[in-house]
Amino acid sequence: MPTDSSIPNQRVAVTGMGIVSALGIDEDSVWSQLLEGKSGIDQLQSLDTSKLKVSIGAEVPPGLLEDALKTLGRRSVDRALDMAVVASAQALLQAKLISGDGPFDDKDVSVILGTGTGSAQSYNQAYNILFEKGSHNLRPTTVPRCMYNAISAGISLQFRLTGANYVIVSACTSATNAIGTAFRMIRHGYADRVLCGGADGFFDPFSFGAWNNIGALSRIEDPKKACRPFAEDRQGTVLGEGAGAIVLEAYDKAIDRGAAIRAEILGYGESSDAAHITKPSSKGQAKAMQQALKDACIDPSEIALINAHGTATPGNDSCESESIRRIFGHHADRIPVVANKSYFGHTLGASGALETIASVKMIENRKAPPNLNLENPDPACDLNLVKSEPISIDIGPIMKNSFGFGGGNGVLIINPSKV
């Protein structure tokens, strides 16, 4: 279905969302914790952390994960996809594109998903096989268990959706890249409904041992207080698994089939940095937030809030607050602004989905929930920051910021729902 340009362009709806992760494996509950100020990050149970520096992480509650893939009728393949199918299965009955527990019809939807580490866990276990027994004794399903777009795959296996299915890989921007394509392919007549989000599941003895020797995460002992953005007091981040999965799709059409409409994708911005591998660029961060603006053909001083990447590392922080100040000028001292990986942990490729996701409960409630640990805001951090309590919010759009390694932006506008 290629474009023409004499078709204006779709407006891009959602029509629904599911959710995996360390506040709850459903978003009534995830809201209500947003609200309540209840961080999932805690000691670590999935693994030996002994001898590594840092034993904490934000990990998907015991049995919530697993009763799910039953509900479905699979057995455990791998973390990141395991939690991608269930979230995937709450967006797609949400949207009414599947009824039940299956089996299930051919569907014209195409998959897009975000990852950072890809099927993790599956490395993991291939790596231990490699060096316990040899090359010779590795598993059959090694190939395709491991190719990051088993994620997709699967997903699109397991509910038989027939559109385009594939994975963008690009670190902690991956899932706000994918919902960023899927905007578009329907934006431009390429798909009519589209599953998109991210999924990382990286707590196992290679992926999270990698993560403590690179000097990014937190080492405050106190779990609860140990994720601080924007905070003068900051160390660094904390990891979180999890996923999120978005049903986008055609306005028109959703609204001729009945659909509920959750909120509107209005405008998508990325560029790359292209100055450094792991350091942040606040011109790049500010070119991908105007052309998100750009797009979604809005202003500056519309924005109701912005949902900040916040990794509450201390150079990261400070970069995006400076890139704010650019793009925002004096309405950043009115604009309220958060971060929610106090709350989920820094989910690398999934961040983008859950905290998408808690924008679209924001609009929808007019809500945004407190930011966790701000009792020492960084003055170079010069934003209007939401403090310990939740503050009631301006109908509006919301601009959702995603940053990652290497260098890559992506800027998401999402806005209220309007016939």
Second form
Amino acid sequence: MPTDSSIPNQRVAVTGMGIVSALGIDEDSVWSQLLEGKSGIDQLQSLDTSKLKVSIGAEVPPGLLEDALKTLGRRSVDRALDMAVVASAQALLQAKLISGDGPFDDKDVSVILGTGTGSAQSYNQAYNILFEKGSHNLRPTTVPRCMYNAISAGISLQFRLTGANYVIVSACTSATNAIGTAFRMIRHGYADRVLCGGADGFFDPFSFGAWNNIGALSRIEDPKKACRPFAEDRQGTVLGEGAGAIVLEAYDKAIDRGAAIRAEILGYGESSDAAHITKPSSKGQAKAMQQALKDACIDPSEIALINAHGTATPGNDSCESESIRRIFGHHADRIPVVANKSYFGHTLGASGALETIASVKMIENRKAPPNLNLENPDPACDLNLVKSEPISIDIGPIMKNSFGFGGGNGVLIINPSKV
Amino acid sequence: MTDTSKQETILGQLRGILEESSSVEPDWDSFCPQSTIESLGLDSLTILDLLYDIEEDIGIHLEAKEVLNVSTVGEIIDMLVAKGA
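Given the form predicted on its own above, I would also like to look at the protein as it appears in the form predicted together with the partner chain.
Below: every chain and molecule of the assembly, starting with the one above.
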């Protein structure tokens, strides 16, 4: 954290949240399913998986997204952008930065979103044209559809957000990096309001086929049992599509305009493993956690809960457990640890946003949802893992971890709202 | 085929194309030759996609510079009829 007194150091509030996920597209129904231990993972419906190793994933229930787009006067353009638009509308409405369904006036709000696979659906469509008809027949709008910043650009255009507008691409850390960047922009006075989060939609033949062949996906056939974070018998992760949007705002300015403050971002840390393109490093993860705690000016003992990255891959969960132990020592005996990917699936570049939203719900309700499929915790994951029932949690900050292929690590500290 | 029925056929084809490719959801019940390009959510970029789809589905090539100044669907229909649709 900068110590120069000339650099602003504003508090940063969460004033709006929006979610599109396999558990639904409104936060209350998502939260109730989290508490009930209902997984959004099922047999995939939107693509032919007959020749693939894996046929399960967490898809947004059919019709929900299409209806929500219609309300906004939009048709489907690209899966990730569509989900981001719907989540953003919810977040901006909740923050009272827009009213109704448009048209909208210009607003000085930045939009910083994360994505792992970008406009994957549009790329897949373009590849089909390329191979069937040749490069001279590509659509005139292939570039604006496929560019990675199509997501943030589309949000800026839809809601007329005139602040900064860009996308952060860092695999599964993308959304957490985006939220962290937004947090720093506001804390240090570069922006007053930022719509941040992430979106990823990759249930297309190219993206899902590629993920099938990397060996990181669970081969367990029962969709409800397939994703098993921190379990000894975990086999891999399960992919999910989704988007999460969060309005961050300068705390004092939110108070001045009468906005409801749902939580506060206290700190952010980031690092790179610089060790292996896909294998995580405890050293790198611990560094990001340490930085986040230092940035938030809190001691490890003050953390009320850790919302883990928890992918359910053999490599991640034991490595993350080791990282937590490095930083928290004996406090890790007490601090509850949850993982949300057995509910949402691994939504890659959106996961940090969905799981931050879930973390805010945990703070507000002082409860943590159960860890699914944790009948046999892995002895290598020596943590206070929440079992099969929801638990009450202390009032206090939550640490949200995200780690990605490429070695990027991002960690947020989210605090209850306190005036 | 009479000119009127030809125009109605092309109008139906354009609606089919736009229903697939438009990024907005216009009021299709009032879609007619007098519908403005603006009301369909097309701009100088996305109209290029419309021309792409017209060539794919109707088989007639329209130049972008021919279309950029039109304001209604009827004007596009007239151009297509003039080119032999």
